[in-house]
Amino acid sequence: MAMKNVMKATLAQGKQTDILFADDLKDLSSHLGGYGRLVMWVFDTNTAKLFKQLPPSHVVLESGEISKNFASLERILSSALDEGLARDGRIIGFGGGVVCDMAAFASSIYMRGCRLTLVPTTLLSMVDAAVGGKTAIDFHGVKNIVGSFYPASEVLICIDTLRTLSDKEFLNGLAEVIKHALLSQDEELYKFLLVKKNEILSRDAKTLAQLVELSLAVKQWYIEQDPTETMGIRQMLNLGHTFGHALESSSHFGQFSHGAAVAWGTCRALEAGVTMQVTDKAYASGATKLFKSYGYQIDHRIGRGDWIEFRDHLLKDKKKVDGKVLFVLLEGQGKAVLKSIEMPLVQHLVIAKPLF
């Protein structure tokens, strides 16, 4: 059975991604069998475990955030010119949203550009970090802010690397989701996320292709519309992760995964929309309803000694205008706007006991 083309995303300077989705995981092998020598792989430590027998030319990366840095970088290049790989030579990347993300930058500056295979193993990766062409790195301790424009050539799906996943690191993926469904120019996700949440959580197979498509379809929507976040339509695909990436980065990438922040950054967002009378009361509890549903610990609360640690990762973050921090905030499904929050009211949100 060949693999089935589900949809062409137009990216950056014109650049075409193929999504492909594979039956199952020897039907993905056969399609990678078909690259050749040509190729240098990049796993981690828990997708390399997949494999009886490793590829010759590869790189396995330590799990997790710990690996997006300058060193990792530093290792598949150096490979990459070892194994000789020239620029028409292709670096694929088979993993999590890290493993996309240092693929998809060496393969980004590697003689200024060479071929690109994405193959993403976890949920956050199939429906976030493979598709887009955003690549970066975490340096100096923020999270994302070295990094480049450059969308794979493919990105190849199977459904069944899910399975293997650990529940706190599929709901990791289900956050990118949750947040796809309130971005969606229709509730077609929302009412799927509603209706089928037991399918979901089981991880019935057929159910996560038609849920990872339809949330593909969403961010193909923003991309497709801004493909290098110009013009202001892109970042709003960054809902919930200007405090979420706050507390991700004040907890030291520990205690909160990167789902688990988008999650809990949304619900302020929503409660931020709601003070400021953007974002409809009912919508904004109906959707906070619809994460908790999924068992996020969306009531946490920074403690009063860690509001300036808090504070000064928020002042990092790259959305900024005229030197204020701008948030996403939702006015309605689909409807999402870019405005600044006074820091009284952010500290407020996030020490202060939930609106609902």
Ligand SMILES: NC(=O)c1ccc[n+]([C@@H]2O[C@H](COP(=O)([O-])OP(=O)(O)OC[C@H]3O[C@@H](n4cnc5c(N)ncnc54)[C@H](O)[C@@H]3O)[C@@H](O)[C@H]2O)c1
Given for the second form:
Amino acid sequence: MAMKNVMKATLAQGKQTDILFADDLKDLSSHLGGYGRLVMWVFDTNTAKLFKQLPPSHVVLESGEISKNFASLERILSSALDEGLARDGRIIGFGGGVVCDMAAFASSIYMRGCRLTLVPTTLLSMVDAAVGGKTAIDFHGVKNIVGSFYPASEVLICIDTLRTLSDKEFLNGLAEVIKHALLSQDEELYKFLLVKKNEILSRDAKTLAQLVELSLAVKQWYIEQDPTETMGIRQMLNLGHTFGHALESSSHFGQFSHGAAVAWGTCRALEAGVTMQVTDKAYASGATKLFKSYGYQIDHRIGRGDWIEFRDHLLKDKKKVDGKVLFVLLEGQGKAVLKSIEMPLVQHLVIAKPLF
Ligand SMILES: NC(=O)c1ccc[n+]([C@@H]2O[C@H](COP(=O)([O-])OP(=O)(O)OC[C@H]3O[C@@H](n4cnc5c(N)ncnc54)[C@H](O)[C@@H]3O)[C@@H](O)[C@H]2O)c1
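Shown: the form predicted alone; wanted: the form predicted together with the named molecule:
What follows is the entire complex, opening with the chain shown before.
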């Protein structure tokens, strides 16, 4: 059966990404088999395990953020050259956000751009990393600092690939979905999350397909208006990330996964909005309850002794005006604004008892 074409996202330089949904793994592999031999695959050590036999031309990266570097990029480019991949050849990234970012970056520079298909296999990469055209590696300890804009021509989503994903990684992606629900121009995703909690957490395949489709539509709305993030619209997708990154970094990437930190950070941004009379109190309270209902540690507090380290990480944020860090706040459903927050208020928000 042909894969269901769900959307076309128009991105950087007018390029289009077709987002296709596979019914099952068989449907996915018959689509991928159609490319013939002009392809090179990129896996990581976990997604390679999903194949009984790996395709002839492939690179397997070590799993995790550690692989987002020049050495991995060089490995992909060297293999492409060794395999004789021409400009009309295709790189297929089969994995989470790390594999998607690496395959996309390599495609963007191999022969000044070759074809690219992404098969995201984590919830986070399905709703976020695979779509939107951003590619990057980490460099000199700075995350995503070297990269390019290069939208995939195709993104193939197969919910069945999520079966082997750990609960921790699943919740990592779900935090971005809830964030999308707050940023959406309508309430469909928000209501879906309220009503379908049990089906989502038990990973019912049909429910997850609907969830991913709704979440992608929100990301698409932001990226289509601002494909290369120059108009201050796409930035709004960073809701919860300023507080969240500081928490992730100051907890030394141990206690909090990225998603858990984004969930926590979004709730701090909601509280900031209420305190500054930007956000409606009832809306903020409802959104915080939604995060809590999915099990996120929203009530976590920074110890007084950890404040300086937290603040220093916060001050490294890229979104600054006149030296003041800007935060994405919500006026209400889908109405995001960028505002600076005075440091004493930030300190209060992360140390004192939560508002809700
Ligand atoms: N380009 C973008 O717009 C964008 C957006 C968001 C995030 N990102 C990037 O994405 C990365 C995070 O993505 P991620 O959370 O998917 O991380 P990841 O790619 O490291 O995947 C998380 C873990 O899940 C494993 N995994 C992947 N698929 C699996 C499966 N089906 N079954 C079992 N295990 C599986 C991976 O091997 C890894 O251990 C970060 O580097 C981030 O910068 C990019």
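Numbering follows the first chain given and starts at 1. Since the structure is predicted, the reported quantities are computational estimates derived from the model, not experimental observations.
Domain motion between the two forms: of D306, S63, R203, V278, the residue positioned at the hinge between rigid parts is R203.
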